[in-house]
Each structure stands twice: as structure tokens, then as C-alpha cells.
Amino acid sequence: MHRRSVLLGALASSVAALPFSRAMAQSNTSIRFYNYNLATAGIGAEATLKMLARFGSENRSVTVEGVGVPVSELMGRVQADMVAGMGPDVAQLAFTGLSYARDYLGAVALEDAVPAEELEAHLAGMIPNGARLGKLDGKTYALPYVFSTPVLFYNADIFRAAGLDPDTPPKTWEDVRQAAETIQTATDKTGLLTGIFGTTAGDWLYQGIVRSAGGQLMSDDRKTLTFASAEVIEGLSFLRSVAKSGAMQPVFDTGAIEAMASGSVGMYLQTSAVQNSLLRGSAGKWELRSASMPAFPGHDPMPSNSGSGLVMMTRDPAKQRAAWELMKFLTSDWAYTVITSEIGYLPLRPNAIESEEFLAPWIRENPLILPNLDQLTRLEPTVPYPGPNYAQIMQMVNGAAELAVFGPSDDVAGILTEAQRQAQSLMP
């Protein structure tokens, strides 16, 4: 039997009626929570455990089993455990897998489970551009949780050594190219690294590159791939020229983070989630600063979002109530104070940003977050590919883009066009 049939068949008996239980406090309820921050070593796991501990102390009738699963294994683990009848009740899923979670894993739309007034009240307290990230076809399948936008981190000491003004950071990709080439020429440091490519990059930052260049990955009806458009070809051709000059190096993933933290790189375009790692690396050694995502000529920068949302997977009414209480708590003013100050992700609640009780004092002391906050006003949601082959399509698109920028051939148009033809055959 097809995997989708197996999974949806397992859910069939509970799909028919979904009354939202208000009886959680009458008896103990246990829920399983799959979380990729718990699978990391350090600040992500520590902050998550801190939040779960406080939730437990304030919600004695709910027991949360936090299960750490690496993000690269999460969707497969959810599938396998659901078939075995032991899937999660709530899962922290990357936005790129949201369409698959809805169509093949039975993710519950919050509008179909949570009383309208409760959902409306909670979403009303969130930044609108953030609240819409978890929507598909008008319904909320993920409550936006931890995410960020692309931030251009830079080493102010290297800027000074190269004769550049750290008080006027690059605003356009042409500014970035000039600054990177100057750094390469005037110092022994690397001009530019990015988190656009690499085995752990996903496609969220690349989607921002595509949108900032004036293109889009697929048609609005999500049926036709369009990433080989003239706009995208022009944008990647520009990045290829920077790479060919030697000012942008093909160093990715943890190697790039470690190089930036060590003080050997002038600029690094990456998620704000690496901010605390860079702060630890720079402390007492060099000055870390940040700026917004650069713009391509003739276009405004359109930053996309990394990260994940909280997805309700359970069909049991009592567990749904417990899951919703957990989801609300993890996206509360207090939780975002922990998430932002201790991990580095964006806060999605204006009250948490502005209140002296929560983040306002921390933001004054940590201005590195300001470009990330500013970009919330023009955020472009990451678009999930449709169908069961979404991960293969993403890998094909990302691989072609990386080859176009760093590969041996200058035929950027040919590389993207052929990849688009092959990837289209994997679309539903």
C-alpha cells in the first residue's frame, strides 16, 4: 500500500469528529513533542529545556515528552513513528516540509481544531508577516515558532584594516563585491562567505536570493517551476562573478561559521541563529556587526525566512487541547524573550519586543538584532515545494544554483534550464 494511504488510513477513524476538548485540567494528559533544537548541543537545547520546564510548572495536568530529532531526520522520523502508531502530537517542522506534512501526514489546520476566538486572539498578538508563514491555502498548519531572516554579519576590524568604513556597511550586492575584493586585496582575510549553499543550508536563504533578484521559484498556482527565469540567471551570474574574482569562497556549513567566528572573514551572510556563536567567537578579539540582506540592482531586497513552525499532529481532542496550550506557551512573550536572547531567533510578538518586562532592555544592549527585526516588515515567506518529491526537488534546485555560482562552466542559463526541466518532472 502507498505510504500516504497507510498514514491517512491510520488517521481515518479520528478524522470524522474533532471537538476541541476543554477538559484538559480534569485529568493528566501526556503529549509527545518532536523538536530539533533539543537534538543540538548547547544553547538551542538548553533554552528549549528551560521553556519546557516552566511550561510543566505552570501546567501540572500536562506532561510533555520532549523528543530531540535532528532537523535533517525529522520528517522521516515523523513518518516512521506514525506508521508504528507512536507519532508526535506536536512537531517542530521546517516550513519547507509544511505542504508534505499537510498532504501526506495529516497535519491539523488550527482553524479546524482550535476555537476561532482563541486562535484569533493569539495570532492578533503576533507580527502579521510572521503569523502568515504557517498558512497554506488560507489555513494555519504551523504556528510560526523559531526563525530568522538573512543577516550580513561583518568584522568591523577587518573593514578598518582594509580601509573600509564599518559605519557604512554594504547595502547592495555591488557594494558587497567591492568590499569583498578590497578585503582580499588589502588583507590576508577572506572577503565573503555565505550560508546560501551547502549540505545543511536548506533552501530558505536561496529563496531570498531568487526573490531579491526579481524571480520566483515556481508559479503562483505551485504547478510550474520558474527558477530558470532571466531574473534569476542574472542574479546568479552576478554572484558567479564575485566567486570567480576569489572574493567569495565555497566554504559552507560549520566550516563557514567557524571561519567567521575565528575572525578570518570580512562578511558572512547567514541566519541570525548563528549570532550567539559568532558573539562567543568574537568576544574580546574582534568587533562583530550586522547589516540587512543586500539588494540586487533595480530590486529591493526581499528576505525570506529560515526556521520552523509548531504543527499539531494529534487527532485526540484532549491531546489537541494540551498541544494548543504548549504551542501558545512556546510563542508567548516570555518564550520569545528566551528564544531571542538565548538562541538568536526573531521574536514574533511586538509586545515582547517593546516591553521593559521582556526584550526591550536586551535589545538596547544587543543592537545586532536590529537588522533582523527591520526585515520583518518586508519578509517573503519560504515557499514549500508540493508533492512527495519536495525534498528531491529542493536538492536539485539548490545543487544547480551552487554549480552555477561555483562550478567550472560559465553557462549559468544552461545549468538552471536543464535543472528546471528535470525538476519539473518530479512535480505532482
The other form holds:
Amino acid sequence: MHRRSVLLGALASSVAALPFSRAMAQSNTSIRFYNYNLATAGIGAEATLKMLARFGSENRSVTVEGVGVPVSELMGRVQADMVAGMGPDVAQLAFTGLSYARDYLGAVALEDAVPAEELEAHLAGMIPNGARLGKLDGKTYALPYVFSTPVLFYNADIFRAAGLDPDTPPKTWEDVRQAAETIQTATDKTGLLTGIFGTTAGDWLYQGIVRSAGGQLMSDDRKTLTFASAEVIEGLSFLRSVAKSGAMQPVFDTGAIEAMASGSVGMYLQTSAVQNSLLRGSAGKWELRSASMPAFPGHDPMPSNSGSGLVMMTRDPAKQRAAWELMKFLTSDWAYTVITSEIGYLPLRPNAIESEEFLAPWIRENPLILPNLDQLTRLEPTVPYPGPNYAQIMQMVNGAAELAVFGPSDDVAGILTEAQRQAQSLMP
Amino acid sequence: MFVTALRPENEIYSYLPIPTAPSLENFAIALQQIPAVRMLINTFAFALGSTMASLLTAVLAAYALTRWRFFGAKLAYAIIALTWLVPFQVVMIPNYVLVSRLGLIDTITALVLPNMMSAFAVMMLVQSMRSFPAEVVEAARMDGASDWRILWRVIVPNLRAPLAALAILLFVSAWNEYFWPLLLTRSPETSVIQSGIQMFISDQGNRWGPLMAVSSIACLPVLAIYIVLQRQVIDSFVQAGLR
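Show the same protein again, this time as the form predicted in complex with the partner chain rather than the form predicted on its own.
Shown next: the complete complex, the earlier chain at its head.
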């Protein structure tokens, strides 16, 4: 009986795997890949084209049409193309839109499309905290691709001018406040800017603030918003006190990146992905350094992740096979070597980080990435809001948090509680 | 814009009015990182095609609305005027679905198609044709001229100034178009220069040097056309003011 069960199980597995295996044997499969790095000029597009070229040379039977779409237009473009019957087979989507992609755009769970042993083997080669970034309700809807964590960039020259030691950067928000106040008093420079708020900030960094303060955005069953908890109120009240002291200025988005790059800001908390912009501005002018995300009193910092994952959108077995080969290749040791050294995102594969063949020599020469790598062990995945109103909820939550920190009222609890009540009505 | 384009990378945020070491490096980077020449050709073809098609349809529509008496003429004019108030974003997706079903995605034809008729151009030419002396048209008709002959031999040659002004406005509008080409095109080689400028803007920081370089290049054709046609444009506005 047992033997028969085993045989039946093996037969069932074979039948289940049949479309995928048969698809493997087919040749000349063409897939469409939407990618936001391709929509930019310079390192992001060049590195992506380099990876696609190598994939093409190693996989002659698969043709990849790389379509560059600006990140701000990506979700709308996917929707428009699906309406026109020509949607992507694989899309590089921001983690914040993952729930929407699953529920409304038909994103395919890798567990439902890829042989279990292949998926398991590929994910096993990734840092565990990274491998879970694309999971929703236990299934993998996005293979983590390019992403980074919040880094406290600082201007070592300004630190020295203010009498601070650039070799001992701030570790807590209290340290940050004191350093920022010292910089503003001793120099004519701005003490601290952050990328937490602003129209293009998204909510990934704010989610890291919430988690670092000991709170969470919503309940584990993803039905109830909980961002107005006592922990979050306490954390934002602390940030408000930093802002009220004048140590943290309300300059956001590219304005903040440019202010930091121009050498007029002491510290800047932002994604490590801005590192290249800051390096271009600092070249020959001032010394750029980086440190880990600051901690709130009594809590460990819990950095969140920016960036995107590769989402399988096609339901055609042959295209799914080709898509999976592309997804595996773009998250391989070699690909992460290109992604990290040429674009500036984080490598998700320990082998790529440690191997002399891949990133180890580059990491020794580029210590700015070390705080970012160090944070991988504490990484908390960015949580996508559920339902079709996910973008509005995100705006509402972020807007309330910005008002609580920089607005005229000291009633942080009242602002957050009211925003939570309103945003809850937009939840499915 | 030109000054920033000439600044080296680490001087982009300098407050000095002129760069200390001006160079053409940003132009080189821009031309190397995006197919700017190809994009300019695409933009020119798109803008010229849209302008010519809009002028043609507007001239025909304006003549029909001003010289013919037919049932629903006022309603037709009102509907055309109302469409001018509808933002293009509202009809963008239906247009996109249509051109994709026609198999025209990623082509200049698809870029031009929704811009072949301009409500603004019709309204402007209706005003110009209404003020055109009726006696001249009647004299031509008495000489046996057909509507087609009256339009192209009598009216259009005398509307050169407003047509030139309208052509510039339509050309500049198409030249600066961003959303429709962005939705339609699939690669930098088939895209327009406005998308090329956007490629230097990202959440990770803007590349101001190459961005200003390619913006400077993008301005030159429009500036050249304005210089060539400026006499007609000034005449048109002067006539409008004297009327």
C-alpha cells in the first residue's frame, strides 16, 4: 500500500511537472520584461542591458524584450498593456504594489509555476531575510531583485569642522540629534535631512521607522491598521522633538539628495541607492561616509527595504519556464555582482558576497556598502497595503506622519489616530 | 540651462554664475547614454506629422463650419469646442487600446494618430475664416470657383500669418508631448526626446549635467523654427490686435 502511494505520488508529480518539462523542450520562446532601470540613462540601464545580453548568449532559445518604464509609471503601464492584451511576462515591481499585483493583476505565485525543488534550491542560496521579501501569505509572488536599506550618509569634513569624530558616527536618534545640533551651531551647514517623507519617498523608509520604534503598520492578518500605537506615537514624538530643535529640516525628495551632494548637509538618512549620486557630488570636494540606521531609545533599529522584485505575470507554461530562467539568472551570483558593483543595490546571495570570484574584492575597495550589508541580518520586509486603495492608504499614512513630525500641532497621537481611522475605511 | 550643461559633474551644485572649468563632457555623456539623435529625428517626425495633419483637418473643418450652412453646424462646433476641454489623459487609454489593436504600437504613425485633429486649431481657424471678407469669396464663386478652389487658392494664401502662428503652437505642443509617447514607445530608439530627458531623472538623484545638455539640444530645433517663422507670427498677433 505504501509502495503504491509512493508510485502514485511520483506519477502525480510527473504529470504536474509535465507542462513545465514540455515547455522546457520548446525553443524560441519570447518574453516581455518590464524594467524600470532600463528607463533611466546610465549605470542602471547599462548594467541591466549587460545582464540581458549575457542571458541571451547563454539561453539562445529565449528572446527577452526588455521594456523600460519609469518607476512612477510602472503600475499604470502594466494595467494599460494588460487591457490592450500585451502585458508583461515578467515585471520588476516595487514591493509596495505586490499585494495589488497579486489580487488585481494576476501575478503568479512561484510555488504554482516552478518545480518546488528548483524554487527551494534557488531561494536557499539567498539571505533568509531577503528571500522572504517577496512573500505574501506564505507564497512567493516576487523574487527579490534590486533593493537596499536605509543608510545614514554623513559628510566627514563637516563632522571634523564641527568638532565631531567622523570615525564614531551616531548610532541612536539621540546621537543624531546631538550631532545635528552641534553641526548647526558650529558651522553654517544643515545638520540632518532624511528621505522618510516627501512626494516621491514612498513609505518603505517610514515603515523602517515604525518597526524601529517597536510598532507595526497593520495587524498580522493584514486587516487592521495599527500605526497609531503607543510605540509609534512615542517614536514620532521623538522625531518631532528633533525637528522642533531645528536639527532636522523638512527638505525632501531630490532636493535633499542634491543638498547632501552639494556638501551642505551633515547627515542624510536615505536608501543606499543614492550612493552614486552622492559620490558624484562629493568627488574631489568632500568625504562621504556611511553608517547604519539609527536606533530609538530602548529599541534595536529594524531597517526596511526599498526596491523591487521580479514578478511572473504570464500564465503560458512555455513563457513561465523562460521567465523563471530569466528570474534565476537575474538573481544569480554573477548578476548580483553586476547589480551591486555597477548599480549600487544590495547583493542577496552570501556566496556572491564572500566569493573572491564575485564581490569580495569589490566590497574591500568600497567600504560604504558595509553598513548596508550589516543591516541584512536585521532586515524587516516592507509590508504592502492590501486592496485597490493601497496607494491612497500609503499617502494618507505618510502624510499624517509627516504632519505629526513637521506640522504646527504637537498632538502627534491625535493626528495619527485620526489618520488611522480614515485609512482603515479604505482597507478591503 | 546652457551654463549648467557646461559644468563638470562635481560643480553642478555650485552657486557661481559661470563654470570654473567649462567642458562639453555632459553633451558627450548625454549623446553616449541615450540615442539623442535618433530621438530628435523621431520627435521631429512626430511633431511635423501631427502639425501638418492638424492643420489640414482644421482648415477643412473651419471652412465647412464657416462657409456651409447645414443642420447641426452649431452643435458640431460646440462639440469640437467641448473636446478641447477634455484632458488627453482621459482618452489616453482608449486611444492606446485602439492603436494596439491596429498593430501600431511603437510606431510614429501611432504617435501622430490621436493628434491628427486639434480642437484648438479648428476654433482658431474658424475665427480667422469668419473675419475673412465674404465679398472676396463671393467674387470667386461668381467666377465659377469650387469650394475646394476657393479654400486653397483664395482663403489659405491670405491666412498665412495665422496658419504660421498655429503651426508653431501645434509643433511646439507636439514637440513637448510626453505622456502619449511614453505610453506608446518600447525602447529608447523608438522614443522621443522628452522621454530621453526624463531618463536622466530618477528617485536616486537627477543627472543635472547631461539632463541640461540634452534639454539644450532639444530646444534648438524649436528655436530655429521660431526664428524662421517669427515674421508671420508677429504679423498674426498684430492683425489680431488691430482687429
